[in-house]
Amino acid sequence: MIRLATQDKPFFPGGLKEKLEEVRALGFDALEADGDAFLNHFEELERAAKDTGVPVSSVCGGYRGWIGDFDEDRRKTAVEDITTILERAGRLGAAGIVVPAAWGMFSLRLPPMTPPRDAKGDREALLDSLSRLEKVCENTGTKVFLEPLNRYEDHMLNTLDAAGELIQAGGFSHVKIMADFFHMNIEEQDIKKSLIKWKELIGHVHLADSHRYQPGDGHMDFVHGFDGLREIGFDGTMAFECRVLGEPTRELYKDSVAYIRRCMEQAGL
């Protein structure tokens, strides 16, 4: 049975058990957590999560570095946070991680354009990183969830095709593409083929509109994408990873989730 969960928003109370409580409000099954709250609050967060029922699905950020980092004590220290959040995940049931192979550290399209390293050296560091990382899921009955972002955002995986041959260039088992509605938007060119093409592969999923605003405001075809995910039998769990535009912020958000509920009755989800 697909969840929806959300990560956390400016508009949510401080308290990890208050925050629980204020996804279950809202609509939502489920909290997409700050790694944060794994390496620094977990014993609040297991609490919080036991004390109000409200389970925390999977994990996003909160981590230092990145698995394709330039540097390469910092591509070690992301290995090292991420490893400890899996391992924390695994005792408190949540399912992965959602891991980029970086995020704002380079792109092609915006100058200088020319990367520090090259191709062959950007595949060598994020196979070398996802190696340790797939021991650790394997310890740990976890995964890590890994998100090809636009091209604007990252240089090295900005499509499923390219995450998804990275995967299997690895034998990963434990390795799952996270497919995001606001980046396939960008460099999908079909977002219902793509997902199906990679359909023993998807794992885990983004909702954000066109714009990265909550679904629902704005042009996004979410029914036709959710028909693929239909068709792919996909049974995981959908996290909305959007900013909020417009007032009354919380009754907006509340909205989006209705809205998106109704797209995965149109589509058979």
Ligand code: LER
The other form holds:
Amino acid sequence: MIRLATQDKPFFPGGLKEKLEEVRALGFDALEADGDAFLNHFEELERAAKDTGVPVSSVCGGYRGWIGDFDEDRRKTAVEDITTILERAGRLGAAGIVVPAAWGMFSLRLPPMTPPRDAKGDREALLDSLSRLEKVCENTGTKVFLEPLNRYEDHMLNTLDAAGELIQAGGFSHVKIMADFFHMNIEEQDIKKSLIKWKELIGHVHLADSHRYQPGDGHMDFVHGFDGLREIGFDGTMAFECRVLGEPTRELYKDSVAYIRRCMEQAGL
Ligand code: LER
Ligand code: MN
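Same protein, different condition: the form predicted alone was shown, now please give the form predicted in complex with L-Erythrulose (LER).
All chains and molecules follow, beginning with the one already shown.
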């Protein structure tokens, strides 16, 4: 059964227990926690999940460096932090961590347009980081959800094809594709077709509308994409990753959850 999750929001209460209660009150099934909660507030997070019965589905961000970092020390630090997060995610029953190659490090579409490392070097760095994390996943019962980002946010992995081919090249079983509707809307020719093409590897989904605000506010055809998810039998988590446009913020966010549930129903998800 597909679970709907949300990332933390600036308008959520401060404490982790109160955040989880708010997640449920808004109509979500789970929280996609920030890595910072796993690295620096894990006891509180464990207790909050136990006390409220609201699960932490997954983790996103909150670690230092990137798995494809140009700086080798920072790349190693990223692998170390993600290792700690995955060990704790396994204990908490979270499925895994969302990991892009890098975010905001370099774009081939913005000046200076020539990266300091060539594509072969990028690939070697990513394969090395993912091989290390593959072993951690195997020992902790978790997954790495590898996320292609749009061309303005990263230069290494922009499409489901790029992520899928890298996973196949590494022969990984615990690294899956993270399909983000906002990025797919920019990079994929047809979201539904791409999801079906990579059906064996789709592990996790991020939801935002075309302008990256709350689903229902823009012009994204969610039912079309969800049709693809139904066809491939997707049964993971879809996490909201968006800002909220308009006021009252909390009510509009709650309406957006209801909107996505209607789209899911229309697609037979
Ligand atoms: C960044 O745009 C994004 O989509 C995040 O999920 C990065 O992991
Ligand atoms: Mn995302």
